[in-house]
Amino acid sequence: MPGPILATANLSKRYGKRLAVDNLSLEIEQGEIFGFLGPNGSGKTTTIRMLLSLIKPSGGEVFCFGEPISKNYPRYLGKIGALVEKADFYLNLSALTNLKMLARLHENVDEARCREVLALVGLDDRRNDAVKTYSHGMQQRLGIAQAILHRPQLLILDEPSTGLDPQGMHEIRGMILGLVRQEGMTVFLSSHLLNEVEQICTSMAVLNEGKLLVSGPVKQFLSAEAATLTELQAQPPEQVRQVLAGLPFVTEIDDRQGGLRFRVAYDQRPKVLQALTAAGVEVFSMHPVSNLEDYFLSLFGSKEMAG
């Protein structure tokens, strides 16, 4: 079995007193869509930059491909692509020129390949427009072309979805998901989008304040938090309220429109049905509460990261 695509041994930031990243600990195999989450400030843009050597590391290494990158950072960097928080590119240069400029520092990728990429994302039509006069979800999906122009092995993306709009986060969620499948990328994921992360990505780590507080499958966080949130429709709702304030097993009962929320473990969920009807309520629904933001909701203790 092959090892990992990207890791990271003990990468430590230091800015001043200041620890942005905290002997951060990685692994991410070859063909995952890797979600790396945080709260804004967490430390997952330094810890990106850091992995493309536009920061040095005050301590550890970033492993690529097995064999540290510092040794030869140029040489990994043809084998990743990235787009690094929001698109920059030279303003005042139409999209083509762009990528045609980015093409030069590349091996084997000419003219017909950036028309590629700018069909790709479909900015072919405004490929000879100046970049100034596009507009940010343009320039975003302009960012996704650069990354993947010269077919990387690894693609990162830093907050790719950032002020866009439903319909270009969509297309972007698309984008990532069809060159992974098409073109078989592993992709490193920063968000703070948990919905994104559940929606695509197969594993996942949490930093806050630069250190890794879980990493793992994402369908482990999902089942996890399955077995403990439980939401409830029955009535009449004080008396709901009452029975289930008189359970030991339950616990954080939140008052929702139209039913509640409540943290039961997996096999006392019986007897809260139990319990209920012995005490006359009329249960219509109890499923439980299975997504991200309430796992981070656990996590954090509060809805920073739901932003």
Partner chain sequence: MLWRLYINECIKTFSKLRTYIGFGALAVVVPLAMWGFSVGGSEIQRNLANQLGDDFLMTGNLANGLWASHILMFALFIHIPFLITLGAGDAVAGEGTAGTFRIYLTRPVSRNQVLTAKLLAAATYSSLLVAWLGLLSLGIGSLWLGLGDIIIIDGTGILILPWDIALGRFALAYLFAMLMMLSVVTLTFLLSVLVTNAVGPIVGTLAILIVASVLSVLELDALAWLQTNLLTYHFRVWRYAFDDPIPWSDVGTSIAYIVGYAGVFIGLSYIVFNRKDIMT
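With the form predicted in complex with the partner chain already on screen, would you show the form predicted alone?
Below: the lone chain, stripped of partners and molecules.
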């Protein structure tokens, strides 16, 4: 069985007295969409810069395709693509012209490939328009196009949805899934958006203050709290809350748009329904909730990553 496509071993980065990344060890298998999560300032971008050899680690090592990148940097670089924060382009030139200029840096990348990647990111119909006429979301998609121009096996994306509206975020997520299917890439996705990771990632790691908190398959974390968190839609809301507050086995009642969330043991849920019905409450739905927001609130105790 082949080893991980990307790995870190005790990777660290120190700036003076501050340890930005602290003995980070990760493994990303081929074909994964790996979510790299953490609050802003947790060390995610610093880690990515070390993965790309943009900065040198203070300790530890990065391995790509089983080889330490410190000894095989040029060979490693040709197999990856990356978008760190935002891409820069010649704004007065068209998207196609920008990509054709970048294609000169790579072997076996012609105009047909430039057209192909523009189609993959949904920009082929705007290929001859100046980049300055592009929206922020379109420029992000063009940034991903340039990152995959040379057919990399590994794609590293640093917060690709930053600054996008919900529609733009949806398009970026769909595009990442399409790249995995059509190009066979492995994706390392840094994000602080829980919803983004929950929808498309297969595995993930959580970083906080430079330290790895947890790592593993996304499904493992989605099921961790599913037995206790419940979402309820019922009317009238004031009476619903009063009934729930009077049940000793119901805790952490939280108002949500369109309903309430609370914690209750699985075998106590029928009693919740019985109490609501007896009070004359109209119940529309009650179901368990299993999502990363709940899991992360248990880790961080706040909603700083629930965007």
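We call the rigid core whatever largest set of C-alpha positions still superposes within 1.5 Å between the two forms. All of these numbers come straight from a predicted model, not from anything done at the bench. Numbering follows the first chain given and starts at 1.
With the core held fixed between these two forms, S58 has its Cα displaced by under 2 Å.
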